[in-house]
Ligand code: UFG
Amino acid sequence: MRVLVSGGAGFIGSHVTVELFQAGYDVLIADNFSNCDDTNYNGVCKILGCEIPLVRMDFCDSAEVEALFNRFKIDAVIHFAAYKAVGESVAEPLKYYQNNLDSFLNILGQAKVHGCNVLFSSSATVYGEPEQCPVTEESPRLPATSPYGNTKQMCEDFLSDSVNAYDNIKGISLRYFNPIGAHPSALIGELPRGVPNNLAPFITQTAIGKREKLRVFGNDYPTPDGTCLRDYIDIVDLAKAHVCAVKRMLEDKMESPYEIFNIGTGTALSVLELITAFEKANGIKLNWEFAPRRDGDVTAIWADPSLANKKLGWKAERSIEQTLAAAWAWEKYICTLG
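Return the structure of the sequence above as one chain only, in the form predicted on its own.
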């Protein structure tokens, strides 16, 4: 069975590619490299000991997407080709709406033509500022706090409506919480361009000296230590959830044509707790300071992952110490590449 991984050269896509290949799937990566370079793709090939097929293309170009689906028989597609920074989406909403919506609509159009299963990379941002935590799949989708979160809600609706309208499409949305870490080999990981938007790479870049100081956005939230609470999920655990979901689709084990699963640990950590855990795991003291709140950030959100545990047969296994040690090993490896 061939699985197309759109955006497969990025942080999440590269880890999912490794797990899919090791599970026996024929994997095809397609990426326009707008938000990454060849580092993770090269790392994937080193880990697997072979060259994974790669197509350089833009999923916002409908003609290119059509050509891709006509060239390859694709049994399932996992869609990662989207912009993902909450803060940037607030500043550049049209950039996010155009890219994230057009790319997914083009994929759904070809899925309809070719009868392809679709796994959508969704996000806990679809829950907005939740009224109660942990959130379950039945928790209401409240108004998104950012255009990024809004695109995730809209794309979920695109997939749900398509599945209901066309009997040759099945779909699953995986709602991620906060993916962090790196592959244990330290050959692939999160490699943001410019100043990181996510906390973990900002921590590792500060630790190694690329950044003078880590900024913690907000210390006046109604949480135990005043900083935001999040559910940090190891990237390898997250990648394995995709394999379980693809298997469920391709083996016709879905209980309905469209399903949703939370992918998280079920444990909330504050920003300060994550910083402390990194310092403890790696024996490093970080230079950090408080900064004003950042637009689009919710106060607290963490998952109830019991549905994914039960239906997908998946569970987060790696400890936060393992995750942060892997993130630090990856940062040190990147520095050796120059």
Given for the second form:
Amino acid sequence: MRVLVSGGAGFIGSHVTVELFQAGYDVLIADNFSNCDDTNYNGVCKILGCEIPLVRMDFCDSAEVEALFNRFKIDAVIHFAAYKAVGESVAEPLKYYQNNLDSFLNILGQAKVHGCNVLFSSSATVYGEPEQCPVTEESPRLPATSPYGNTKQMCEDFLSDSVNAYDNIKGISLRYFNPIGAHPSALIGELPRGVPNNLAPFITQTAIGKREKLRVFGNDYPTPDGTCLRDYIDIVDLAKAHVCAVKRMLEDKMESPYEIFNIGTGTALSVLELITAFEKANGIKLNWEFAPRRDGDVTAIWADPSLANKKLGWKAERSIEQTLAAAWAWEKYICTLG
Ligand code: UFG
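Same protein, different form: I have the form predicted on its own, so give me the form predicted in complex with the ligand.
And the full complex, kicking off with our chain again.
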């Protein structure tokens, strides 16, 4: 069985490629390298000890997508190729709508022609600022707070409407909480361009001295220590959820043509708790200070992952210390690359 991984050279896509291949799937990566270099692709090949087929292409180009699906028999596609910076999406909404929607529409169009299953990389952002935590898949999707969040909601709808209308395709949306960490080999991981937006890479870059100080956004939230609560999920655990979901689709185990699963740990950590866990896991003292709240941040969100635990037979297994030790090993490795 062949799985196409769009955006397979990125942070999540590279880890998913490794897990799929190790589970016995043929994997085909397609990426336009607009937001990454070859580091993760090379790392994937090194971990797996072979050259994973790679097509350099743009999913917004419908002719290229058509040619790809005509050239390869694809049983399932996992779609990661999208822009993902929340703040940038507010500044450049059309860039986000055009890229994230066009690419997915092109994939769905070919999935329909070829009868191919589709796994969409969605996000906890679709829940907006939830009234109750943990959130289940039944929790309401509240208005998104950014164009990026809108694209996630819209793509979920594109997928559910398509599988309802066309009986030769099935779809799953996985709603990720906060993916962090790196592969235990330290050969693949997160490689933000410029100043990181997200907490975990900002922590590791501060620890290594690329950034002078971490700013903790807000200390007056209605949470136990005043900082925001999130569900930080190890990237390898997250990648394994994709293998379970692909297996479920390809082995005809789905209970309806469209399914949604939360992919999180079920545990909430505050920003300060994550900093402390990093310091403990790696024996490092981090330079940080409080700063004003960041626009658009929700106070608290964490998953109820019990549906995924039960139906996918998947559970997050790695401890936060293991995850943060892997993130630190990766940061040290990329530092040696220059
Ligand atoms: N934070 C800091 N300092 C930083 C960076 C982040 O204090 O330098 C704080 C944020 O304020 C927030 C927490 O760390 O409280 C986590 O922030 P991230 O940017 O790492 O993650 P978010 O929860 O904001 O965003 C993540 C994904 C998005 C997704 C969103 C909602 O990165 O893609 O969850 O699902 F949209």
